[in-house]
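Just one chain follows, in the form predicted alone, and it is written as structure tokens.
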Amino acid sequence: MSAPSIFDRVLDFANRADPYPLYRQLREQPVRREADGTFVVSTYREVQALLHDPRFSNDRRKLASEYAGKIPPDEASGGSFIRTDPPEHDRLRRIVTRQFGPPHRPTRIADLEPDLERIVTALIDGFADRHQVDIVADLAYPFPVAVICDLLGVPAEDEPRFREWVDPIVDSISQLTPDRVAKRDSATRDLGAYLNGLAEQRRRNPGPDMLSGLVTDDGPEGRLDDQQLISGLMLLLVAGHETTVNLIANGTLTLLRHPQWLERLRQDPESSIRVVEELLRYEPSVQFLPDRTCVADIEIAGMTVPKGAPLTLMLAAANRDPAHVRDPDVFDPDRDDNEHLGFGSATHYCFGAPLARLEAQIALTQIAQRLADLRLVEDPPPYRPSPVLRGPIHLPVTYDKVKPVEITG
């Protein structure tokens, strides 16, 4: 039996706290040819360029047939235009975005602030009469889901419901054990039901929300068939939320290993801004892009990734690419020119970036303002399985006191 591989550790569990020095060792050779056949790319300019390679492909049914059959049909993605290539994901993206943002309704994320404000000073106020709280399960998760379902027009009361059927289909990527994927396909399965039965209320009576739209609205390039729309109800859901619970948790773990930065945004919340956008560089909640391919020979980094080879894109890697970033394991909000892979790029850039900031700035800078004296319980805390979407699966922090909300301007 044949030693694992770099990517190999990558993926076990015994590495999750800490991937960064697998991380260092995968990018001294940017492309790299796993036993089964996967294209692992780690360096910055590579993984850039793939993004932007019109032979690059997000489309499963791309893969060759000696691997397709090796990956399980996810209907969770399969079907949403996360899972297409141009001009059809071009197409569906536009007629999600109609509900969403610019240009049709060019304020909708700008407008949510003060709701955001709302929901995250009646969380923390809810801490008060406690001395030890678990990040993630009292603000990182109910803050983003209570944002996306009410966008999405899904019923507070129906909220708690979400962790069950999300969980398995977070946990199963990448890592497609039988177990994982009959709870996975069993959870589609339920949240499908359950989102058609939404969708048929809304078609009845449609509201302000965005479902209301999408099952309503006869926009110039027509709407979503049914599997379009439960596939991208699912996506919205899923990393409407998931993404932002490991922004806060992954935010909040940073800050407190960097008590300087804790202070900085305690002191001046505009400092929010950059601290977020470094956590996206520094922490990023989707570590990697497994299962994507490309539909002719690409040459890169002196290796050829043949039509229909798997590949994957480590796009935690590639943000701390020193040929690409100064001093890159250092996490320093105040540098300049941070451009990096916290949301992808080109054409399958992350549909709620805006959304997944705000509610990043919102939450840490309270954390900062109001919980005094914050202490970590344990580190490393507790993480997820998942190898992609990671972060801490718990973060047990202990304080002072709650202060009560800054009033500015």
Given for the second form:
Amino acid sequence: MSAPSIFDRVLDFANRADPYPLYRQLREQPVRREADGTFVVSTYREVQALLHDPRFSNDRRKLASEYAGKIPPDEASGGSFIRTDPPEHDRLRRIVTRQFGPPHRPTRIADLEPDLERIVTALIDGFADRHQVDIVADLAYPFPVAVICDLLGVPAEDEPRFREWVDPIVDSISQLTPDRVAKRDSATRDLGAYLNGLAEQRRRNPGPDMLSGLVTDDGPEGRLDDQQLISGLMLLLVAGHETTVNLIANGTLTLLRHPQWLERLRQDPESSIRVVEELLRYEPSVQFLPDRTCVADIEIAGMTVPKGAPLTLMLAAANRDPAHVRDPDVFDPDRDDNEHLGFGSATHYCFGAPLARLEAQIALTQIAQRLADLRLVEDPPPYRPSPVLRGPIHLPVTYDKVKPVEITG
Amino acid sequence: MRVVVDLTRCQGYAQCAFLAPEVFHMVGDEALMFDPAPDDSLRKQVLRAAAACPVQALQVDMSISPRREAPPAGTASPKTEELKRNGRIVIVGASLAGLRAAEMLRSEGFTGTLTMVGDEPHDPYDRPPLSKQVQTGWVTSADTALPRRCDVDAEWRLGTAATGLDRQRNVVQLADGAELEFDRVLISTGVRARPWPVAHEAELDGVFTLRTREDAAGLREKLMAKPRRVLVIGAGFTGSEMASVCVELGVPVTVAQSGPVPLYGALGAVIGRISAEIMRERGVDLRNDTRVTSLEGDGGRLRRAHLSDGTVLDVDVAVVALGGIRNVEWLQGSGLAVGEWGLACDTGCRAFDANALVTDDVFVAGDVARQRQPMFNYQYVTLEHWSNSVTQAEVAAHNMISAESDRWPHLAVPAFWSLQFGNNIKSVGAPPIADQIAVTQGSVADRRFIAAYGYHGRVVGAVSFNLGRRLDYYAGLIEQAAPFPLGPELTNSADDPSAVPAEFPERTFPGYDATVVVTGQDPSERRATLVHATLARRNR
Ligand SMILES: Cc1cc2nc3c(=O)[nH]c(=O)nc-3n(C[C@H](O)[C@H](O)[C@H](O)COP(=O)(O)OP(=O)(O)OC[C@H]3O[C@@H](n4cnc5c(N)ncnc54)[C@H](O)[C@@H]3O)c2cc1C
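Requested next: the structure of the form predicted in complex with its partner chain (the form predicted alone having been shown above).
Entire complex below, previous chain first.
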């Protein structure tokens, strides 16, 4: 057996807490071919170019047959726009956007701000009788789950049920094993059946939520069919909170490692805007995009990526490419022109980005302002298994006391 | 608070519209409209929007923007150091290019004296909204001032025209008799609207050109007074945008133009026919190959228009959209290479003199610049595009205060946008030099497509209708002079990708209302003439 490649070491759980030195090594050769035929791309210019290249594809069916077999299809994302190319992607995404944002629902997300504040306030109020909490379990997870449930129209009390299904789906995003695939497929079936039931209910009894809109409101381009609806809902439900959990947890951890920014956030809540933007560059929730491909040979950085070959785009490595940003390993929310790939780019730019930004800004501000003398219990904290959706699985912190919310303008 | 969005960079991700919906509106899938003067109470939302922009296209006032990075420590020669510290720089033309150059000078560490000369009485303002959100009434023309991204600390000579440039004494002469000495001068006097050629008709109440704030305010007022019909003369970008505004306001509109299709000069007839179809679908009375022969008034007010097709239209408003005239007359006698196509300069924005020698203290930027483009065979190209003004201004400013070894070439791929009839039209490269065009992605019928332009088997331009996010790729192809036509294997390939003639007007003179004017040096083309010769001919 040959020695593990740099990318193999990225996948290795032992390196989960700090993959950045490996990313630096990866960038020394912008495009690499792995032993299994996968091309790994890690520099900003090349990742950005591929994402904007009309020959680049998210559709797993475009993988050459010798690779397709190794990546069993999954229903969770198969029919949703994340795994579809334009023009079909654009049509599906417009139909869903109609229930989510501009031009049809321009204020839906901005109007959520008071609700988001309220949910975070209530969760942190609940910390008052303790001196230690787990930021992940006690805030970073329940907060976005409550928000996405409300937005989609999924009853919050069902959370324990769908959590059982979501975890195996998330675990299967990379590093598939037969066991993981089996668990994923069964979870997907159960979650699908559950969502189907909900959709039936909303069809008869619509409310103000997105699900009701999706099953009752016909825009100019019609409705999603049943399969598109269920896979779309799964995507929104899973991606709608999993990534935000990591953003808030990675954010808290990063602020605790850079106390001057925690202090700045205490003084100036507006700095949360730039803190979150820099976090998306510095510790993005989605570290890389696996199993992409291309529909024609692409020449890039002196290599030819042949049609149908698997492509993995290392967003987190590109975000720290010194050819793109000055002092890439410095966490500096004050930096100018912070263009990053924290939410991807081009066609598949993160659907939920505006919501995730607001959630993280609000959560981190309250953490900084309300938890006095905040400290990490262990550094590094324990991590989740996934190298793609990377973040702490627990983030225990201690504090002296919980301060009341300050009413700001 | 002041805001401007670089809509050339904008890729329609809508992050600003999600986070500050009172300030940023999406029109259709990807076109953006913004309020350039949002209320201070929206500060937090605007900050959120600016931070979230994935391509960092939002520009806001310095008071709310982050610290600018300190200029990198220079290794300048004592001479450049002295110029940077104590030099005297005059900028003539205080609009987009002038302001951006001033900001760039200061952010690059220029601490000498800076004088801004502008014949308009206003602080620099943004023109694109004048034919868009100002006419639909979302913002007023007075609210279009450009944000200040840093303190330019200049002496402002507004409301004062420059009347001459004496290169022997390095002096700019002003209309009020004052003289300004300079070590470096930037010429950014842009373009003015080409007026209706018959003076007494042009003076009728109801006849407008559209270039300035005053033009825009007057036109908006007339549009609000329920005119019976608006006549738009010319179907370039400004004319087409005005037709779109009339449709949106429910005002009957006729577009008369001498070309065979709208946007003929800028995008060619293949795209022009699509544009004609869009206009007609939306109820515009479009008359191609039709000239307006006279405008008729009654008591000093416009009443009727006579057209070359023999019809007479009852109209209360006429918008004369016949392109621009470069503001170069004041440079007559300067010995610089100026003509009706602008002031010629090298790739570093240094002006040429009449003998084609490059000068070292006269720089040019913006709509008035006629620049050699390495990307297009070193032909001279004049661009009337917002982003071109900005990038040239930045390059000119940098080069003005840098040592010869540290100068930048201006190599930005030309790009512009236009918003009409709900369609976001964007282009990269220089379509007018093309001989062929091929739809490469999407569907023309859906009005979501990209077409690439080729010249002698190379990609030289591309245009998108509502697929702007995918244009970056084409800018790359243009830079590499990639082969044209493109390969067929794209994820969103076109219904019919065959290459056909691009059908541009013959390039012998700057086409009315073309936004790219190629004034090249192909042997088949006549050369630039000096300004005095041109003016003499015109005044004869
Ligand atoms: C209605 C309208 C819509 C537009 N829409 C778009 C669009 O959608 N997309 C796009 O890419 N571009 C658009 N443009 C073009 C864009 O606005 C111009 O490219 C840009 O304004 C050029 O800036 P500039 O500074 O070079 O020249 P200008 O803006 O023309 O400024 C030149 C300034 O110099 C002054 N001046 C002239 N002569 C003298 C003198 N002798 N002394 C002192 N001052 C003098 C002028 O009065 C003026 O203030 C539009 C323009 C207009 C008018």
